[in-house]
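Just one chain follows, in the form predicted on its own, and it is written as structure tokens.
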Amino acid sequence: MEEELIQIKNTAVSLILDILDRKTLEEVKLQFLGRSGKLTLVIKEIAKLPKEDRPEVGRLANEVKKAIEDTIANQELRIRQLTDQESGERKEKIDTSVPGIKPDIGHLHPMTQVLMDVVDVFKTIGFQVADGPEIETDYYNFEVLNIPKDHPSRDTQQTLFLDTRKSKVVPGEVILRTQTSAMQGRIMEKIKPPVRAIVPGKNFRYEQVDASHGFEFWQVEGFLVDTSVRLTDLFGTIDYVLRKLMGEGIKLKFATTNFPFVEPGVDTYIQCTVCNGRGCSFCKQSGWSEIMPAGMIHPNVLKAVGYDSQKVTGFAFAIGLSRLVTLRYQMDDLRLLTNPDMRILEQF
């Protein structure tokens, strides 16, 4: 019984001394030493002992139930300072005579920002904003906007497939998209010209990432079909745009380029705000950094989606939205907008 009564002690007083609230501390407190208590218990069983065991047995059981005791009221000390001492902390926190700290409160990233300016500038001159799958087939991506599947522009894509194994779908059939000018055909299938439409989004390249170039960026395309549309009407249309974006002093200019979509196609470029136009990384020591490839629709894209070339035509364009960010607050770096260095992102 001896060693009984010692483990009841060691094992109560390890308890005792963990406890931090006065419920559990009265929850112990009473398994030991209530009336169904262990100790309680043990000691009702030394009135069978041997009449000779039964002093040293006693003297024991004593000494173990005032160790318990001891130890519980020195935990219930214990507990009422510490909730004395956070009590007093909550009053100092509430102290109304203190200034107040004011919180710190987030804020829209700066690729967001510029975006809404863009949907609100568009908004204005009667364009409707559309969204889309970025998972793509390639009959979108590619073979509606006048790529077929030998065309060698396809190489200067870059494009990331999806594996397709252990499904229906044919290999190289779905894709990771390369542009938004992919809801070129799914919206003007659904929707007979007029029609005017912007498309932000993110796109997907298998590209060498540096200043100025990632694999994965955006794009904010947009067209415009109606009757008598002309090229003119496209560069008024990117002027306006970029000047309400990027403010009235900018400097653009347009250079002819090709692309299977567009006939003609131009590509429009802004100084580098960079460096002001004297040449740095970012623009590749040229000065100017390409902004917004654009052009009149293609007569077979029209033809693709059900439109008739001959009553209708459009341009289209897509705006890098990556680099317009990039630009507006004269980053020398895209790989900035996706870094996520709060002193980077604050200053927005």
Ligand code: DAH
Second form
Amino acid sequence: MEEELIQIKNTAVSLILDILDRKTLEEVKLQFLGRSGKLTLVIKEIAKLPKEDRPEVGRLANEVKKAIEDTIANQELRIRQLTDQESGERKEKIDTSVPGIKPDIGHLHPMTQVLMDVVDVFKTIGFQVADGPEIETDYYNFEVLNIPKDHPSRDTQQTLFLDTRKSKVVPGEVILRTQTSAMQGRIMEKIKPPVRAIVPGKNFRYEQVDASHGFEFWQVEGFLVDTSVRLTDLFGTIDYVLRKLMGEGIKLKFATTNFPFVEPGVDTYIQCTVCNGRGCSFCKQSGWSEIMPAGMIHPNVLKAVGYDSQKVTGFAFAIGLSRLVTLRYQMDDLRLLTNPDMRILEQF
Ligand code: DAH
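How about the form predicted together with this ligand, since we already have the form predicted on its own?
Now the full complex is given, and it begins with the chain already shown.
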């Protein structure tokens, strides 16, 4: 019986050491240690041995059982380590056939895209690009533009004043600019004619916000001063620029209007692209949208900046940039442009 026990131990141990999966290990465990396992059956036989032999064989049987149990436990551990390692490797494996995930890098805001186009078009016809302050003085925003303190047109500009009570500034002198025209004086004071410049920028007015008006809006102011500049030069420039920006097929019309810093003043209308001229809330049912006010620079402005109004003439204009963007993309509400909702912005 002793021999039998030792043989059981040897076969069991060598078998177990070759096993690399839990299921087989479990089966082998039953085969030897289960209720009718090889070792169990032999142990049962011990009772039939002569009394004096029993303790010795019993001890050996226990040793064999322990050896088998220990080997199984060790092997279990090994198997676990091996499978852990394997799954780790699997995680690291790169499947090069899987299509990549496109990184979301974003893009320029539609306002910026259109602004860049506007700048490009004007550069090709010799305009330089200037930048100016959003906090402006009454002088450049109004006075130099032939809008003295008591001028009625100031009422149309819903000016936002800065609270300067704690400074030495004369009350009412510092404002948020209401128009980028404010840069006309600043530039013309510095540059002698001929001059061609555009000034993109933000303006601020105390406005009732609606589909086509904002309290904060973008304009691209522009002007040109030279010898013998005529109204037809202005029409030609507007026509050229707007067709480049909005497409050759657009419909434009001009009407006279009044701005203190131009004479005559011109309003440029583009047929509404939202409704194709049929009339909608964006164009206030008129079928037309005002897009580019302009005019011949008033001699008083030329004089105020030190130009000789007998020798030079010029024209000025302003593109309502926010409106240009909404018209180009047929958006029926200006407020969509300041809405941070990605579902809107992702469309451009
Ligand atoms: N600055 C005017 C405004 O915001 C727009 C304007 C009209 C600008 C006529 C011009 C111009 O340069 O000639 O209401």
